[in-house]
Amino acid sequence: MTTSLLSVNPFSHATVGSLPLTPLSEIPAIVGRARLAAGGWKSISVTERIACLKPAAARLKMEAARLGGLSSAEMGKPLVEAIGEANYCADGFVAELESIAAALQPFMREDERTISTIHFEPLGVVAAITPWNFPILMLQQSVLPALIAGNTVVTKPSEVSPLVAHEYYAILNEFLPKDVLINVTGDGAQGKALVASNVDLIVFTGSRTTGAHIAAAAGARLARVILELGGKDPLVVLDDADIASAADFAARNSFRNAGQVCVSTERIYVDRKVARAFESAVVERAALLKLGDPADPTTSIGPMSSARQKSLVERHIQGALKDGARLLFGNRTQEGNFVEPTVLAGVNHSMEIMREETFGPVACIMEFDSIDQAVSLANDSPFGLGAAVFGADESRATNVAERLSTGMVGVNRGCGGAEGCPWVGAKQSGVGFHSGVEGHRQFAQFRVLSKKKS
């Protein structure tokens, strides 16, 4: 029986490292343990928590360094990148603190009759399973706000990145009291038997078809979900659009991190007059990006995470070629677990490549004749996360953008909102939602307590 987690570089093949798998009989007591420790740490304020976590940003600044070359080595992303998130996450730790308080303050609502204030109580335990492709800074995202909240936490972070999880986790452990955060090592059978557990809230980010099998769970006793499902994000080329500038995004958008985003531009709609020089100067800067050791700072692109996702990537680009579409750049052999950036043109929606999440480094262009037909492409698909909009009459891209079935559409840039707003999908891209004011309230149980108006 295999009793221990093995953490392999997809790069090189070689062990990272490896971690005792959590057996899953213990689970149950896992979360009795959580459940146990619950009362104490609701018992004290948010301001209590907040002090009890602060700390932990210098701590994850000192370790920056080491816990982005443990990313990278685990799922390939290139060094500067995954140090870089690392940064991040621990250059915001403070403000994100406090962006949950703020968000956590009781408010009033009255009319002529009555005074309510509304307060944020803690939900009780919450599994926080969590992704590969950013494994700290997902992490980070789902468990601050929880912990803040008040509730106990336990993670199940993916198997792909084990190590630098439990680090992080190992991190914040030094300054919270015993059995508030706990960390579960497995795959697939340790996040089921997580879910099936008496868990009051399971927070989610992967695949479509997990999050499904996690809701029909949840929904069977009425436990909360907050599930991040990935997208099959639009982008649309206006013929006013600044070419240069709509290349770039598409380029970047479509490659970075070998394409292993949830925002990853993987539909790509241009204006049959423009698309030509819209094509071109996207290849010429897929071309520019070198493949390569992740260790390396002139790496661009890294390896996929797995075989198993080079495999997916490779057959939605052959089942495209196959169908008619027009391979631009790429798709040479590689080595290992590479897929080189590809560029494709002459796609259309009965393809795979066009319909199923490919979470790899593939720029797939199709045209329009249009604005009605590029809106009607871009929303046929369950998905809607994230889109974007290049149009040089601001207005008019707007109006687009404002069509899209998207819970997140960026004009003439990406979907990302300013400071302070949600990491928000609609249709199959998510339920529920993290970030911003309103995504940190999801984490607690709304409380509405009303008196008289004297």
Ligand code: NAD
Given for the second form:
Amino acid sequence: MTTSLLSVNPFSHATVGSLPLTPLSEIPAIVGRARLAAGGWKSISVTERIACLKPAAARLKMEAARLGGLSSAEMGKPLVEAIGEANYCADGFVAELESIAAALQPFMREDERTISTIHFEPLGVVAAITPWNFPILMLQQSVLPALIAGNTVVTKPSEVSPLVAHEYYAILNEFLPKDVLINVTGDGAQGKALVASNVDLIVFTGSRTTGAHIAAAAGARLARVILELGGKDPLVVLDDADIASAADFAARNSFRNAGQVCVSTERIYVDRKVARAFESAVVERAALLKLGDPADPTTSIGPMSSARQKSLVERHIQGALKDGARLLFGNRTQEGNFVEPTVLAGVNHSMEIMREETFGPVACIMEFDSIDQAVSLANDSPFGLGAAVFGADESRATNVAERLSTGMVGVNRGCGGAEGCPWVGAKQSGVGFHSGVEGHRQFAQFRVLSKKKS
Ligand code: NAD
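After the form predicted on its own, can we look at the form predicted in complex with this ligand?
Full complex below, order starting with the chain above.
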């Protein structure tokens, strides 16, 4: 029986390291330990919890290069971007703690007869199950709101990037009381066992398929869930769009992190009148990208995170070409886990590549003749994470954006909101959400305490 989890570099195929697999039979006892620790952790104030964790920011900053190096080695993103992610988490750590504390302040409501205070209480033990594409950020955004709300947490990071997650977890644990944060190492089997255990909230970031399994398992015992799932983000390019900036955005957002971003642009709808100009501009930009060693600072795209991910992307591309898509750029055979940035035109919604999440460096371009048609195509998906609309007439572009059925949409920019906004998916891209006042509060139990008004 396998007793350790190997982490393999998707570029060099060398072993990055290994960790002991958490035996499935131990998971209920681990959750039991977290539950025992919950009593002490919930008895201290939010301010004290913050004081406990704040010094971790400086440690994370000190270790950012090492964490970034591990992340890049485990999942293949360019080292510069991986270190950038680690620095982003360290630099934003204290502000994140403070914004969570502010969200958890009790507030009042009153009418002629009653005065009520809404308090935020811990839920108990939270399971945080995370993916590999932003292995540090995804952990941080699941773990901090759960801990500050007074819950203890059991993490189960992705089997693709266990070492960086383990190091992040170890740094936080330098500052936390025993068993307030416990890590489980493993793959879907350990994730499944954690979901089946006696946890009170499951915070999951990952694919729609796994999210549906978790929702079903959690539903059977009415455990709470926050599910941040996959996307199939549309980009709508209107006839008056600035073609250079629309193409800059399309290329950046289709190819960044080899397309392995939940809010990657996966479908592009362009007004037929500007389609040729837009296609050439995207191809020009794709041709400038350099595939290569993630550790080389001149590399723009590393390998896919795994052979499995590469074969999924290739299946989508080959399927589209077989069904009549036009290849404008890319798709040349690559060694190892690389997929060349690829630009396809003439795609349609009968193709898998326009329906299922590809999670690869592919720009898929389809033409439209009217705004109604563009809106209807963009909304024709079970996913609803992010979207973007480009057009020079901002009020017309905003009007189109308002008709899109996604949780987040950007006008002439990406979909992420200003500081303090939630990160939220609509339709099958999310159940519950995180960040912002409304997101932070989902990691706590609301309690309404009412008195007669004198
Ligand atoms: P995944 O669903 O395969 O795995 C995610 C995590 O779930 C891993 O830790 C895995 O071991 C675990 N897991 C697998 N099966 C499980 C089960 N039956 N029960 C419990 N846990 C289980 O996803 P992935 O390939 O790691 O990540 C990519 C996906 O994550 C993409 O769909 C992407 O869009 C999504 N994602 C979404 C967001 C967001 O904010 N909405 C952010 C990042 C990634």
